[in-house]
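There is one chain below, alone, in structure tokens, taken in the form predicted alone.
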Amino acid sequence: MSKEYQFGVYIGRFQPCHNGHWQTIELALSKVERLIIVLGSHRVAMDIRNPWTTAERADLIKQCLSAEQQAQVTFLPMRDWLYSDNLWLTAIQQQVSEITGESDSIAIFGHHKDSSSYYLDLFPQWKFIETGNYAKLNSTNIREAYFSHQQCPTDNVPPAVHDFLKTFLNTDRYQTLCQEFQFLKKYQEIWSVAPYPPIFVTTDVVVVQSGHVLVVRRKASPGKGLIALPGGFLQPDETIVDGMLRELKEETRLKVPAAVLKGSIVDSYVFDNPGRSLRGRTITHAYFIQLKSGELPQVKGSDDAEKAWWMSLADLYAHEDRIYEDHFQIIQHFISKV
């Protein structure tokens, strides 16, 4: 029996796959010949909005299908573009055509459920097919209800994804989470007695020579242990660019003249994605230094970083997920200019 459409796809990240997901999974499966499913948030660093790799989030859909089901399956890693629709649309695109070639029978299905949804309107080439919001399940409260009150959620996932889950609650990296989640929640608590909602201002800074990126390892939460970029929040008294000397000396060390750094800046941009930081609506000031060719300058981590180094740019992307939140994104932005 013929099925209504050739291909289907179905975007998401998956974190977890709750019985909503795998409604629309089966949905989709009854009216394609092909499932196409797009994983988000490819390669980024663990966090509790992402706390399983896209090879663990594929795993346990597959353990969710029967093997008919799989063979109609293709899972489609997607990084992120937090500053550019176009560039994700593009990526989206171009891996989409290259499974389907040059079919016109493509559906995409997906829920309308808040303005995170609006990315369902992008693809205006294929049919759309609504699914519903099964049992108002979303996968942010079954994490929260997973980290805060350190148990399995039995009624709202699959059998295969509980099992996983309830094992994963033994490892270190539960552990981490966890510790991330209490840390995040307390700090949202510090500031929910404010009268407005706070908004964060910080400057982060990419230094770059001969090849290679300045980082540093993060000492303390949110992010412990994650590459980063120097930086920090800016003190009431100092104009932004100060705030980015200030932070790239206290953080590295770093064994330049300060007129020479601000001398070298070649570029700069506000990065204001409003989910860029699970800490709260931070917006970042970046700079992009640029410095002469030669024997790189002696770092040394100190005050917020663990460690500092230069990175190459090769490393850099070969370590993609274990970069803080939006970090990767920022150099990329400067680097491919250069």
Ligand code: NAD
Given for the second form:
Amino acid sequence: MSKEYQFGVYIGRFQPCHNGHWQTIELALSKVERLIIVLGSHRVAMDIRNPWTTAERADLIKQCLSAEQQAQVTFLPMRDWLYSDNLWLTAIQQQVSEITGESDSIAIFGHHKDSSSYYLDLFPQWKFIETGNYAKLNSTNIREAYFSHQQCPTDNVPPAVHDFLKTFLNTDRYQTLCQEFQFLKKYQEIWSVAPYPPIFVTTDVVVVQSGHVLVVRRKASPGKGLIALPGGFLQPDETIVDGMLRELKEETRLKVPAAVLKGSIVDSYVFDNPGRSLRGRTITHAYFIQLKSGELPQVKGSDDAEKAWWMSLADLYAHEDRIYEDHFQIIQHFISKV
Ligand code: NAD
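Switching from the form predicted alone: structure of the form predicted together with ligand NAD?
Next comes the full complex, this chain leading.
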């Protein structure tokens, strides 16, 4: 018997896939001939919000599916464009239409759980099917219990996910994520006594010369060991440009005079995605410094940076999944213009 729709689309992070997701997948498979599961936040660096890779997430969902269901499902890894829904939509439209061709029999499944579900309304060309909320489950609570109590969820996730999470308890990655979780919890507790939720102001800088970007390796949590832009919190007595130059010098000891750096600023932008930092609401003022081509100036990691180095633009793209917070997107924003 033919199904109601030729194609279905289901977008999510599935960090991890729980019974609410699974109910939706089963519902969708009963209504569509072929289901496209869009695995969002592809290639973001591991943190407590996105602990598992795209391959792990796809594999887990696959393990929950029967052989017949597997034949119905196509996975579509999809990276984020935190500062451009239009670029994200372009990628989804292009990649979905490569699968669906000219078909106009397409449904999109999802649940408006909170304001973060706004993206479900960006696909007027497809029939939206609201799935409702299953047992008030959400991945955030599951992750919090998992990383704080060191306990595996049992009732709320499909058996294959439970088995995976149980094995994952014994990995170094799990220990790293638990430490990161504790760090962030403590950080948020310290600020919880403030009369209003704090809004932090930071600076970051993209210094480019001859196809290379100046980057650092983070010495401490959050994001210990990840690649990042030089930057940090603004001090009470400095302007934003001065704060940026101070952080740049402290973390990289870049051997270029401050006046030359200041004169080489070609662009700046405020990056303010509300979810960009797990520490809390953090608005960063980022600058773009383009230095004259030639031999790359000496740098040396210090202060919060374990290491500082010039990374080729090609390497940067290859290491996207090792780059802290939205720093890859900040770099992309500036270098795509010049
Ligand atoms: P998710 O795994 O939290 O949820 C996936 C779907 O399942 C959602 O429709 C959600 O409402 C639904 N769901 C959750 N709990 C449920 C329950 N108990 N019962 C029934 N349904 C339930 O994933 P998400 O965070 O919503 O994924 C969206 C993805 O799209 C992310 O990767 C995000 O970064 C990406 N995105 C990117 C952009 C951009 O790059 N510009 C914009 C919007 C969204």
